[in-house]
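Here's a solo chain for you in structure tokens, the form predicted alone.
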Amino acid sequence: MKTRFAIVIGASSGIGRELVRQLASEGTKVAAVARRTELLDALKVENPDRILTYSHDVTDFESAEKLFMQMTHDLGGLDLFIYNSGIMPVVEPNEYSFEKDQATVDVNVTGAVRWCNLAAERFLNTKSGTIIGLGSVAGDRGRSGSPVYNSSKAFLHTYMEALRNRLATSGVNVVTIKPGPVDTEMTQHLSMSKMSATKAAEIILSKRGKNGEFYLSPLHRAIFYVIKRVPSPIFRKLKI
């Protein structure tokens, strides 16, 4: 599916990079939204009649739609909208910290709201594009380890859910992605296996005309179908 004009939201590292790479690539003229500025500086030169870059955190949400709309002024259209940006604070086994909670739903789920919600208003009246929301494999189940996050990312697939039926008749393709472990930052500290972010990113790419809930590994779709139907108290003895 040809992509003329894209912005992606966390594109500094990770799979918001790699998104912003392999679209530059194929041709694509991209808004690349992140907070840190070096990091963006950075990508710009990798690619720089592709890539114009714009320094802004997620959770300024009074300034989110002024930035949308100059973004789409400057690209001249847009196509496709991306929402990748995520934090995952690591949290003790024991720990309930208000503070790590509110930022992770100020990023993972109000910053997604606020941007998905723009994107769509656009593609309702222009009757076309398409918009994916990054969620998680985390956001299948209630795991205790991670309160918050994994809610945040159900709450994600849940909302993105909804736009998808709300646009049905628009011409817009809504694509949840549920990855599992990447190699990124946010996963450094988990010691497990991993995909790499460019394949995640290559993955993501080949979903852009289709509607629904997509993991970027047949494994992880199995797996995931078994664990949603375990039953709860059986899942809590499993500490999966």
The other form holds:
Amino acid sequence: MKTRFAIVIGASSGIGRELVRQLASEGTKVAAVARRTELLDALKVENPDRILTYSHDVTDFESAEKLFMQMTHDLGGLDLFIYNSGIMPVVEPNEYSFEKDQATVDVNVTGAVRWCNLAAERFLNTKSGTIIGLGSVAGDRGRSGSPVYNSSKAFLHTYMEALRNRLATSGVNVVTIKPGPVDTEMTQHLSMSKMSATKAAEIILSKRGKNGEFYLSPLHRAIFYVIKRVPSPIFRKLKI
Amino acid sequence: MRLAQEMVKEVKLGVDRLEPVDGFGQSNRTAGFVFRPTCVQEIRDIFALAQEEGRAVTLRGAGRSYGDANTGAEAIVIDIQRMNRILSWDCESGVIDCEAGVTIEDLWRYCLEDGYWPPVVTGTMYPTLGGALGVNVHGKNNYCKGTLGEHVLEMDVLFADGTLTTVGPGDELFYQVISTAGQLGVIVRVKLQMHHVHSGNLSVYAESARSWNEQIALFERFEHDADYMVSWVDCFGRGVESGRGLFHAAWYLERDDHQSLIASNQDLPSLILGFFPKSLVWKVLKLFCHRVGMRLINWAKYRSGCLLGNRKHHVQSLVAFSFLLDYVPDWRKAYAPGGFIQYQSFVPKEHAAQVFDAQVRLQQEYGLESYLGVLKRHRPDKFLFSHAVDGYSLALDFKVTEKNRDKLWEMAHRMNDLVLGAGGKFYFAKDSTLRPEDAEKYLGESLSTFRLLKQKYDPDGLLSSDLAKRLKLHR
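Counterpart to the form predicted alone, namely the form predicted in complex with its partner chain:
Below: every chain and molecule of the assembly, starting with the one above.
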């Protein structure tokens, strides 16, 4: 089924912005949600008939429901919901900053639950729709570099799996995406080969209507198949 | 009448009210906040809620309109099916007074044993009276009995400001509320004159027609005499066989036959050919639900019509003859997942054969032949958004897929142009493809009158629908 109406949370840059662009270019009416109004305004200009923008901080949990109702009303329906918001603060090897960790949990975990629950309840009642949550390969193991970021993505994977199992009989698809390094603001400090956000968005949108967990490339899937099975005593000695 | 105070519960808008709300063709999938009131006061409360929330209200009966007349994406949808009480029945005069959620099925089941049948019935028995009057439905007897609205003695209408008004055939407003698809007010009570019958059976005559000209000639031959006329058209017929099909005329039987008036004796059988469960038929139909399969089915139906029972009379129950759409349960599933649209156009008699022939040729040119064609005879009426003309209508079913959608709509627009060029009309109960300029053209002055009425009775545009938005009826 063609996607007529979509919401993208975390839409001002990177993969989110590309998702909005690509959805709008295929004819979908998209609600783009992010904190940074000026970036949203620039995005809207690209396709004003099809892109609606809403300035919102996903840690403002109180206002989420009202905004969700407003957006579905403005759009005229909802077929696809994408939770793309996420932060990955730089954490030094021996740093245990509660502020950074709490901010990560607020955006990556609590924000995801707040918004995906709203989409899940709606789709349960309307008996159709797709929820896509952006996790990360980082969630596949507890790596020493970013304990809370890794854990937040692991939470998201399990939470999305649970939603998938809850909604399986209701005609609702729940997709978990596990991107590896993608060339976005979030990964600017990482020096490694990265997939373009445009390519990542294309792959993510190709998973609409499916159910399950997906990596962005077969190579990632193969690598993380192995990494997940490396015994802990060996894993902790590896610098990954 | 139940007291409003006893009935009313608080109405709130929440995600728990969300439901899928589709047209009967299931090609237009939406979601709406559905409320099923049981009394007038509850509707008033829902109006107040809608105003408070800044949402439109869409009126819906049993959801039997094929397109988007009964859907309102993200709107508050008032489904009147629970307002289904029969308030009084006079078995001497045949006058029934009921709430608007009463269905055609409720009517015949209640009245038939006293020798009364609904004066006008649709091809399915499930529409509510409110929904049916909203689009002013017709049946296979439109050429002699007119539309359902012509048999209403009075009705109560609730307007957007909460005013409840009784109107009848002596009031202009009566002809304006009926036919305008729930855009002026909610029909909440209907007093209807039922039609007296002696028997629950009909005498049915069948004759195959080889072309459009033969079809029209058959209608002309029987129109002064028959109580019902309808013809099936094979849209795969080409060249000289364009318009081929099977004509049926039917007459009420004059002989008293109490057994046939017992409702349970009218029930459709659960088995086909005595052994195959009807509930499974849609699965078989789905196997044939493509161009090649439907060409085969249409060919087989036409050929069997030529061979079996051709030019002969047979007796058939009122229910079996009238409600063909109910014969195969869940038949719409055969069109899943994209659903289907029904395209019905009404063309003055002098141009009908030519326009319908051109429509069928267009379908063949596009490779999008209708899987079912139904030809009927009509007469004009004085309702504001009347769809009928002194002529004929051809109803066509088109399967909708993601792939064919744009092409199908393009073809429909070309068919619309043919109809408009011949002075024809369209029917909100069926429509999915009209453009605002098409509606402007065929409705003409009626649309201007409607807009003035809308300003008067619903100035804030509380009542709306996806069809009203698509056709820019409110402007």
